[in-house]
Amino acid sequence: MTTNNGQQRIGIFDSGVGGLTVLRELYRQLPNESILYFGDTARLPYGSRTKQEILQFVREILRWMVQQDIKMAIMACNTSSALALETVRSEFNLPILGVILPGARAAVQHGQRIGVIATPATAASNAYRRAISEIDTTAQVWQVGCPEFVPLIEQNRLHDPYTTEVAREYLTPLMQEGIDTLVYGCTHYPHLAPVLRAILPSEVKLVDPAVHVVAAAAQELDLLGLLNTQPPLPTRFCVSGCPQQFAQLSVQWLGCTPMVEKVYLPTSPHSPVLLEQVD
């Protein structure tokens, strides 16, 4: 598929609806950009997967996105950013941004006692601790793996008392360490902001890497001369799982019901098959 530069899209992908937090920032900071959003909902959550599995998934998604003629890819997924970013950057000939480094840079600007809530895979990778330490060797970092958060968000259980109970359990050890900053180490987690804010002391600052990865994307597109100045195309939403489920879940954050395509991601770089579309 070939288009002119003005109509080339930015590709964003995540395991599910988490990347919508990055999409909202793209709408806010780069309103002229056309966007392709992919949610790998058939294989979520990513946080309990092995590095080999994540790398395979990311390669399949990027191959497909390259076929759709994207001009940049944003990994709106901390697990992918932690486990696959460096590898695929050397394999694909387009700018690929992850959320961890922008998030780490923002965290050290806010505080010195930094808590990170993340998927088990991201927490185990120590990606945030390493990134923060490289920027500021004096900052202290505590990480907590939160295996239940993504499934609860994807099941739309934000207002369930059980979700508050789980959040309190995850946050308690961080509050006991006296953190002054909390990083959302998963793009799903900003959806939990009201729950987390109700538990945390008011002085703890929340850092959403989505805000900062989009700022980095804007800077890079500008440097490469790839910013779009024309009105954007409608956002294209694609999933590997159930289109209806994604559409119903995402409406509360998008403010409308998106038209969602189901695509099959083959393991070899052949054209995927469009299986189903829903609106």
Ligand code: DGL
The other form holds:
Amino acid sequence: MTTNNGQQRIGIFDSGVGGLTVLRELYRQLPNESILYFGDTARLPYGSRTKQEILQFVREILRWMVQQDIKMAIMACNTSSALALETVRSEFNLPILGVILPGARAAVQHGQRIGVIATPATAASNAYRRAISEIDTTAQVWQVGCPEFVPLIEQNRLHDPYTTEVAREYLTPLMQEGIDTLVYGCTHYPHLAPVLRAILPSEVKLVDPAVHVVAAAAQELDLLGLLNTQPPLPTRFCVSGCPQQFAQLSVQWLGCTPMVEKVYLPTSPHSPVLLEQVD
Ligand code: DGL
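Please give the other form, namely the form predicted in complex with the named molecule, since only the form predicted on its own has been shown so far.
Shown next: the complete complex, the earlier chain at its head.
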């Protein structure tokens, strides 16, 4: 691994603007860190992809990020964390963090009847149920796949009454189970917080795994002696799709129009190529 010169970035990625909810936490908890953000907008939504596709995309992204000399990668994407984290961790020689374990740990601290809203791929993977029951065998978990949310958010239809209607449909079975905690099992969903909060009973606690993955990243960087002490470089935003579209959509969460680059990822050959083998 390259030695930290105080300028190495943390690489974070998602299919689109969902990772901005993790970026927001990075700015809040680790204000000295420089960030490389990648949104795979040409290939979203990830939530209806197969495990094989997600693995290929994640390998391509990580290979490119390593070329950009990142010091740590955060999968700001539950679908990638559920389907690819375990595999790529043993293929790349750098710390890689996912959102599911930190989210599961936080959920059991809040309640015992836990609802998880997620992409269809994450819900079907059972990743949250498994992670939660490994920590607390008494907690009950209900997972709902929400295929319409990511396209609605990426189309900036946050205030469309149709979005509220869809949200009500997804949340109703969870409310009927009497959940006390709801986990955002997709990094896009905190962008819907006002819509979800208006539907849910006020006693239901909302858990955003972004808060907890960034806390875990801070701990790990500290442990590895990789925390930045210098003022950060401006965040570098890169996408695989249309940069203008990403910039226009992001401005409402970033508070300014970001400069966005289009990048072409090195494509994977059919059999996975390993960048650096772990010793
Ligand atoms: N935001 C990502 C997640 O947390 C991906 C959503 C998607 O592209 O379907 O799963």
